[in-house]
Structures are given as structure tokens and as C-alpha cells.
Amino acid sequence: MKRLAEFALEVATNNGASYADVRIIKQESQLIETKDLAVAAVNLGESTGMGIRVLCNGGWGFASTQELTKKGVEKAALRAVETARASATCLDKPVTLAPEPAYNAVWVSPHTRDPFAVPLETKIGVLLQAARIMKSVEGVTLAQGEMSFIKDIKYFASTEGSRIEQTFIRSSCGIVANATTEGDRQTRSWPNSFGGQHELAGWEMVEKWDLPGNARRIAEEAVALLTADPCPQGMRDIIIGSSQLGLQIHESCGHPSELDRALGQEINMAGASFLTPDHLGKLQYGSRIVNLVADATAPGALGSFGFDDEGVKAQRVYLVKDGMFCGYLSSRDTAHLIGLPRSGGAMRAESWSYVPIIRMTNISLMPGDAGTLEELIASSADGTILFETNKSWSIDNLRYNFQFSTEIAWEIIGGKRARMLKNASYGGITPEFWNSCDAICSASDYIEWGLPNCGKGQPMQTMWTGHGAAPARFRNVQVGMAHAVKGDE
């Protein structure tokens, strides 16, 4: 494979490319789904291919192939050069790449047990054990479970001299309890909704999240929600749980800080950004305790790596510091457009068959000093509402106006969770919302949540991102009854 990468670089440069890079990716995947006490799906997959990206006459070209022979690679490299020549004729200015050292490196994501070495029967057994516990709770009408495991072996080579091999192991697990009456349906998920938790880790993460150990609690909560009071409407102080806050960060900070969106270069798949470059260093995005970072070095977080898909070493970049908007997710060809000396290392592609574009890494809210979630609840005024586990969301193309609903909420009375609430939602305007943040829990309650299916681009690419967060409190936020809103990536 490495010889084919060298051959691809040679063909590209011999035919006029001033720069070229190659990614060869071999992927193995496994998806397991259960419904009640039956296995609903076991999908096994393998994929290997090469993506070739070139600069010629100042324009980008890209081509990919699964025909990993000299003939197939040569054909793809020539097609990439031809595309670059054509794209160069449409540019006002040639592409300029920010400098980056050449690296010779090997990187492996942290894990203690390869999930592909764990028998399929063991994995199914965990899901069915959780299902039996959920189904034993009267009122539960459907118990669902899911696990997925992906191993990517990626080799990167460029004409600048980088030769990088990376191995990624991504694991996920989750269960869902559904309770239904003639006029209502309620759902509770663990550890998170939409497939559960996703990490750059091995089988040990499944054991850590203990699906059977949490099955009865979420089943009982799903049934209790059927008779719970609806969320009241009005302005309230709210506390947002860690996993829900992770999605809030994804939508209202991660996407608008993508520099290609902010520059108007990428407005497909839910749009542009209100964080245009004239706001950089000037917009009070949040209160002074709000610090948001893009950190591709966070161990075990889903958006981590050793190097991005154009060979830029992983780094930690502030997007918001002490409440001030101060940074973007950038690439080698966009960095200079806002005066950056180096790429922020945010270029990634879904697979070998897609060209890299600017994507989120781990966009995270740094912990505060408000103690544990229970301590934050104890310090909150009567009537504060605690929101947990996302149910749906909607946000405009500029990432400015939003609404989120959660599976469950509680009204806080006397410093404790009191009344359970169903169909709870909250909404607001992004900078107003983040400026209302007055307390963030401490590092003990900080979790790196994984989101595996962030959509962007045309043709659309899905990407795995991470979002670290501890629960936080926000003052005077609009709350109310959730409506049927589909999540908008």
C-alpha cells in the first residue's frame, strides 16, 4: 500500500501537480441492534480505498479509487490533476497553503481491549440482558439496544515529506426504553440518545457504561413520564445536563466556528454562520466563565487524532476565551484568509472516497467551579428546571436561533429534583443564551460525549465529533412544551 501511495504522488507531480497528498484507509465495522429479546441486525463491513488530493495551477483537484493497482492509482491521480486544472480556471486567486512541518509518525488511539476480539455472542448477551431488565418493568412496550465498532487504519503521504500511519478504534453502546399509552409515547435512553455514547476506545467503554446496571432506572423513568406534568411555559433559570449541553455546544458553537462556513465558502447542509470574521476578537459570545476549545488531543474523545487529513498535527485551539469569541476551526488553505500563521488542524473526510473539509474535532466547554451537579441543584432557586438527554432540536442556518427538547426534565424545589416534567423544551438566541451562563460544574462532572453523525457538505459527509461538558446553569431562558421538531444538522 505504501508503494502505491508513493506511485500516486509521483504520477501527480510528473503531470503538473505542485502539491499532492494521498490517504489510504482500510476500515472494518460492526453494528449490532436488538429489539426486545431479539437480534434485529448484525451488519459487518469492510472497505479499502485511496483518496488523492492535488494542487495544480493554484486549484484543488481530488479523485478516489478502490482499484488499488498501478493502473487504477494512475487513472485516479491523472483525474485529480485534470480536475485541479479545471478548478484553477474558476478562481480569483490561487490556493495558498499555510506551512506545516513534515512528519514521520505512527499514532494509535487509546484502548485496552480490541472490540473486534470480543465474541459477537458476548456483545449480544449484554444487549439482551439489558432488554430483559427493561421489559420486566410494567408499562415498557419496546426495549432497544445498539452497539457499533469501527477500526480505521489510515496511511497519509504528501509531497512535502509527511508519512503518517494512524489507527482509530471507535466504539459505541446504548439502550432505549419506550413506554406507550393510547395517547402518548415516552422514551428514556442510556447513556445518551441517538445510539448512546460514542468514544475513541475499545470494549472497555461498554463495560464502563454498564447497560444492564442502568436498564431498570431508565425503564421506570420512561413509564413515569407518561403521567408526568407537561413542562410549564415562560422564562426560567435552567440547568442543562452534560450530554444535552454537548449537543448545544455542537450546534451553537461548533458549526458557526467552522471557518469555511464563516467565509461563505461552504453553505450546504444547514448553512453559513453568524460568526463572521468581523466578530473575531470583538463579540462577547458568552459570560466570562464560558471557555470553549477545539481540542483534538483529548484522550479517548471521539474527535481526537494524531494528525488531521492534510497532515497537520493535532492541537488545542480556543474558540471562546473568557466569553470572548477568539478563534475558528481552520485548514491550511483558509488560515491565511484571517491572518493565521498555521492551520488549526480541522480538515477531515468521512472516508477515502471523500475530499477533506473543515470539520469539528472535540468542541468542549471547560469545567467551572460550581461543584457537582447535585451541589449546583442545591444552590439553585425554586422553579429552576433541569433538562436531561436530547430528544429533538432545531437551529437556523446561521446558528443563531435555536430550540431544543429533552427526554426528561425536573423542576427544582428546595434544592432538590421535585416534579418530573415531560415534553420539555428551551430556546433562545446563541450569544444571549451563552451570556446568561452563570455556573458550570467542576471537572468531576465533565464528560467527553461523542456524536458520530454530524452532517456537512455536498455531497454530504458524516463525521464523528466530540463535545466535553459538565452541567451548567443559565439564567432567564424561555422554556415550554416541545413540539415535533426534527433535528437539523
Given for the second form:
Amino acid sequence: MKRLAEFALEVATNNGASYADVRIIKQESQLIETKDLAVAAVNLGESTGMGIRVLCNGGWGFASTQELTKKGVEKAALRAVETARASATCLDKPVTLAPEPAYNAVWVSPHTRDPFAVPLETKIGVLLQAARIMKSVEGVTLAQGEMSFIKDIKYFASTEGSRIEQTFIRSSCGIVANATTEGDRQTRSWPNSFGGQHELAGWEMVEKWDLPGNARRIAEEAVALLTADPCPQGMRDIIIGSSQLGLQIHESCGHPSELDRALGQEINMAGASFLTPDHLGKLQYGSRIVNLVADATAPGALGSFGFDDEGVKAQRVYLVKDGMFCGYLSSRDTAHLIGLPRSGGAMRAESWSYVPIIRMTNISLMPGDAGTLEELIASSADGTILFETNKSWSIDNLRYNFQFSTEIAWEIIGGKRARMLKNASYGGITPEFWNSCDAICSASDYIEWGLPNCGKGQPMQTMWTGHGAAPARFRNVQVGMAHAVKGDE
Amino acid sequence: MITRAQCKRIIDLATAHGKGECDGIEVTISASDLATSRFANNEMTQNQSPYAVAVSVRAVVDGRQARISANDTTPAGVRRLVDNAIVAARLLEKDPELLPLYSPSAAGHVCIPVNQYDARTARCGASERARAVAAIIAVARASKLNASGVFATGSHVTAIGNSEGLFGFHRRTEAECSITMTGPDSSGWSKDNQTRASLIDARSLAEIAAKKALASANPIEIPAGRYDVILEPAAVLDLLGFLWQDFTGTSVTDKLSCFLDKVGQKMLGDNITIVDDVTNQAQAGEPFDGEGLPRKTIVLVENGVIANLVHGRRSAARFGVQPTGHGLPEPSTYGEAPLNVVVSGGNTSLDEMIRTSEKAILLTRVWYVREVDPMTKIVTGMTRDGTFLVENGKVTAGVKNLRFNVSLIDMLNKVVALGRTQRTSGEETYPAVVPAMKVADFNFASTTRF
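Switch from the form predicted alone to the form predicted together with its partner chain and print that structure.
Let us now look at the entire complex, which starts with that chain.
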């Protein structure tokens, strides 16, 4: 394989490429889904292939192949050069790459137990045990479970001399309890919605999140939500639980901090960003307790790596410091456009058949000093609403106007969760919202959440990103608007 | 691109290798070489030419099944895939609902051939795409705008076969052009997706996007509230796409559909008729489903009445009905899906909708649409890239974008005019054939800053 990578670089440079890099990726995957007490799907997968990216006459070209022979690789390398030459006919300025040292390195993501060594029966057994508990709660109409395991072995080589081998193991687990009556359906998930929790870890993460141990509680909550009061409408102080806050960070800080968006390169589909370069170092993005980092070095976090997909070493970069917007997620070909000396190391591709683009690493809100969630609740005024576990998310294409719904909410009275609320939603304008943040829980309540399904690029690529967060409080936020669709509401 | 004969060889090899070792082998092959040229800020930014083939084997062993997919198409790779699928299936519990593999000797196994392949589109190379991109950029420069978007061309293959003698092969070509033109405080968008590149007029699409960007300059802010809206087809598609899965038997069995116990009942307006029809000339799907059954044309909604659900074989057995040929590859959590939707149109042109409106909002496209409530089908989302105020029969201004929260059920009871139905591509769902719509009383919940 490594000889084929060298051959691809040789073909590219012999045919006019001024720069080339190659990624060979071997992937193994398992997806297990259960519905009630039945296995709904077991899908196993393997995939191996090569992606070749070249610069020729100042333009980018990319081609991929799964025919890992000299003939197949040569054809792909020539196709990459051909597309790069075509790109160069529609360019004002040639692409310039920020400098990066050449590395010879091996990196393996941290894990205790290889999930592919755990028998399928064991995995299914955990999901069915949780399903039995959920179905034992009267009113649960459908109990769902899911686990996925992915192993990527990735080799990167470039004409600048880097030779990097990385192994990634990603694991996920989650359960969902659905309760449906005529005219209403309520849902509770654990540890998170939309597939559960995802980590750069092994089987140990499944044991840590204890699906059976949380099955009864979420099942009972799903049923209780059917008769709960609806979320009120109006302006309230709110507390956002850590998994929902992770998604809030993803949408309202992570995406707008992508430099390709800020420069208009993603405007046709994913959109642009209100965080344009003229705001760098000048815009008070949030209150002074808000510190957001892009940290590709966080151990076990889903968006971590040793090196990105153009061979840039993993970094920890501030995006917002003391509330001030101060940094971007960047790449080698965008860094110089805003005067950065080096890429921030954020280029990743979904697989060998996709070109790397700027993606979030782990975009995380640094913990504060508000203690535990229970302490924050105890210190909050009557009428404050606690929102937990995402149900729906939407934000405009410059990342200003957002609206989120959560599976469950609680009205706080007397420093305690006093009333369960269903159909909960909140929304706002990003900088106003983050400037209203007045308390962030301490490191004891900080969790690195993983999102496996971030969509961006054309053709659309799916990426896995991480978001560390502890619960936080925001003042005077609009709530309850999502269900107010009738004229008389 | 992989050929019919190559697909047949792989399927024959796999089924022969599994013979005697299991009760049945099903093989699905999918391949794509769709190449995408991307541009932004009036320059080419990415140029991608991927090629991938995947082989997926489903083994059925003593009432159990497992699926394994890989991309090693060599004889040794295919044999290993079959061996692994059989081993995996043996590890699982029996599936009491599992059916034997589909046999083409079943009554009614007639796949209506659909020709969606164009050799010229399949051959279209990077230079040809670059010429189209250059033409788009020229329009942008002439209007002092920035062009961004994609021009993509290529082909796709799907083949299926099994140890019961089934073989199906479908190839199609695809060409797509999507353009956003941006000015200092405005933008406009246009998009087309066809099976033939010759049907896409990149310059005309660029001119439409440019016209919208120029017309929406200096946008005004209007208050959130309820307005009549004129939805261009892309906006209609990206809203209604959130309904398609509710028409499946499995979603009803799982109590996840908003149409529980509603088949035969009138839920939508008299002017709403929706069909799943792979034979429609503007559609591009395969004529067979994930188990190889011929896709039937199914009326989902007839004059507002929920008429039928679509079923794969498993769902059909639960309901005691015939499968409709909409199954997803087994095993599947979702069961089936209508993938070739056609929404009936009317004869009111977009211009006439504008001309007859006293006050309305014209939406080019919608963005980041997400379901808020699964039973009432409330969705939220934003307007984008060409939102206009219509007053006294004329477009009078661009407006700053708005967030909507609307029930799709309510919306489809308030359609006051329908345009001609046409092949349409948005960003939230797969292409379908839909019309423009004028809808009364559309709920905008908030505004944004641009």
C-alpha cells in the first residue's frame, strides 16, 4: 500500500503537479439496530481506497479509486491532474499553501477494548436488555436501540515528505423510548438523541454509559411527557443541559468559525458566516465568561486526531476568549487569506473518496465556576426553564437566527425542578444569546459529546465532531415559539 | 463504470459460492462516478472526480439474516464477503418475520424499463464542466456579483440479484448545476438536476440567480406574522420532503407516522394529489426496490384523502396486503420509502400567482428545515437566497430572511393555487416532481439580520 502511495505521488508530479498528497484508508464498520425485542438491522462493512489531491497550475484537483493496483492508481492520479488543470482555467490567483513541517509519525486513538473483539451477541444482548426494561413501562409504544463501531486505518503521504499512519476507533451507543397516543408522540433518549453518544473510544464507552441502567427512567419520562404541561411562551431565563449545549455550540459557534464559510466558499449550500474576518479581535461574541476552543487534542473526544487530512498536526486553538471572537478553524489554503502563518489543522474528509474540507474538530465551551447542575438550579430564579436532550435544530445560513427544541424541559421553582414540560423550544440571535450567558457549571459536569452527522460540502460529506460542555445559564431568552403555529396562539 | 455483464458475473459468483452453505444469497451492487466542479467567489475552488463501487451481500441462514458490504470486487473478495455474511447470520437470533428471498417467478414480476442514461453526460469531463463554470462566472462579473456553486456530471449503477434467479440492472446519468449569486447585501439562487447534461442551461440558471440577487438588494425588514406565501418548487419540495416517510407501512406499525389510522380519511385540501411513480418521465429512480421487486405506481393522496401506504415485503406481510415495491434493502429499520414522488400541479403560473396577490411573500428556497412535532408535522426553517415582498400584484422589495414554524398538514389545507409540476431539486431531500404553490396564512415566527 505504501509503495502505491509513493507511486501515486510520482505519477502526479511527473505529470505537472506542483504538490500532491495521498490518503489510503481501510475502514471496518458495524451497525446494530434494535426495535422492541427484535434485531432490526445488523450491517457490517469494509472499504479500502485511495484519494489523491493535487495542485497543478495553481488549481486543485482530486480523484479517488478503490482499484489499488499500479494501473488503477495511475489512472486516478492522471484524473486528479486533469481536474486540477481544468480548475486552473477558472482562477484569478493560484492556490497558496501555508507552510507545515513534514512528519513521520504513527498515532492511535485511545481505547481500552477493541469493540471488534467483542462478540455480536454481547452487543445485541445489551440493547435487548435495555429494550425489555423500556417495554416493561406501560405506555411505551416503541423501544429502539443502536450501537455502531468504526475502525479507520489511514495512511497519509505528501510530496513535502510527510508519511503519517493513524488508527481511529469510534464507538457509539444509544436507546430511545417512544410513547404515542392519538395526536401526540413523546420521546426520550439516552445518553443523547439521534444515535446516542459517540466517542473516539472502544467498548469501554458502552459500559460507561450503562444503557440498561437508564432505560426505566427515560421510558417513564417519555410516558409522563404525554400528560405534561406544554412549554410556556415568552421570555425566560434558561439553563441548557450539557448535551443540548454541545449542539448549540456546534451550530452557533463551530460552523460560523469555519474560515471557508467566512470567506464565502461554502455559500451555495452550507452557507456563509456572520463571523467575517473584519470581526476578528473586535466582536464581543459572548459574555466575558464564554471561552470556546477548537481542540483536536482532547483525549477520547470524537473530533480528535494526531494529524488532519492534509498532514497538519493537531492543535488547540481559541475561537472565543473572554467573550471576544479571536480565531478560526482553518486550512493550509485558507490561512494566508487572513494573514495566518499556519493552518489551524481542521481539514478532514468523510472517506478516501472525498476531498478534505474544513471541519470542526472538538469545539468546546470551557467550564466555569457555577458548581454542579443541581447547584446552578438551586441558585436560579423561579420560572427558569431547564432544557435537556435535543429534539430539533435549525439555524439560518449566516448562523444568526437559531431555534432548538428539546425532548424534555423543567420549570424551576424554589431552586428545584418543579414542573415537567413538553414541546419545549427556545431561540434567539447568536451574539445576543451568548452575551446573555451568566453562569457555566464547573469541570465536574463537563462532558465531551460526540456528533456523528455534521453535513457540509458538495457533494455532502458527513463528519464526526466533538463538543465539550457543562450546563450553562442564559438570561431573558425567548421560549415556547415552535408550537405556536395557530393564529389564535 | 461497472457494466451490466460485470455486475452479473459478481452476482453469479456470489450466489454460486453460497449455494449449499445457506438458504439464500442476495447481492446488491452500487457504483457512482459523479464528478463535481465547485466554484466560489468567481473562481474554481474544488474539482473532484471520485469513483466507487460497493458490493453488499445478504445471507439468509435458517431464519436468520445478516448483511455485509465491501468494495473488493475481485473474485476472492466476493467469496470472502459471502463467507463472512453466512458466518455473521449464524451468530444472530432467528427473525420470526424473515421471508425467503424474493423469487422473480412470482406473479407480477415485470419491471417497466426506464431509460435514464445518456452517453454524452457519462463522458462529460472536467474541461466541459469548467467551460460551464466559466460561463456562470461571466454572468456574475457582468452583474458585479459573486458566483458560487457546483456543476456535476456522472453516472450511477444499481444492480441486484439473488440465489432465486433474480437479476436487475439499472444505470442512469446525472447532471446538476446549482448557483448562488451574492451582492453586498443580497443573494439569489437557482438549481437544476436532470438525467442529461444537455437539459441544463448553466447560463440561464446564472441569469436567474443574478436577477434574484439584484432584485433583492437593499432588503427591508418586515415583522414576523402570518402572510400568504408563494413557494417556488424548490421551497415546496424541501418542506414536503418531511412527509414522505409518513406514508410507509413500517412507520405506521411503529406508531411513528402522522397518518396513524388515517388511510381513507380526508386530511388535506381537495387540490392535493400525491403519487409515487417511477415511470414519470421526470423521475430518475430504479424500477426495482431493495429486494428486487418491481416498483408499482401508488397513489398516496387523492384529492386530499390519504389513499395508500407503500410497503416492502415485510411490511406488506404484517398488513396482509401485496408489497408495492418500495422496500429498502433488508435488514432496515425504516422498512420502505416512496422515492419517486410526484405532486400534482395546476395551471397557475408563478407570474400569475404574483399578479393576483395583494400582499404576499415570495420564497425562492427554504433552509435548515427540521421537524418540530412528529404528529402535527410542525416544521421549522428559514427563508434564503431570494425572499421578496409582493404588493398589489408586483414584486416590490427584497425582504430580510424569516424563520417559519408551520404544520405541513395545515399548509396542505391552505393551498390556494398550484403551478405546473416539474422535476425539482432542493437541499433537504432527494429530487421529486412538484409544483409551485401559493399558500394562505403561513406562519413566520421571527426575523434575522440579513
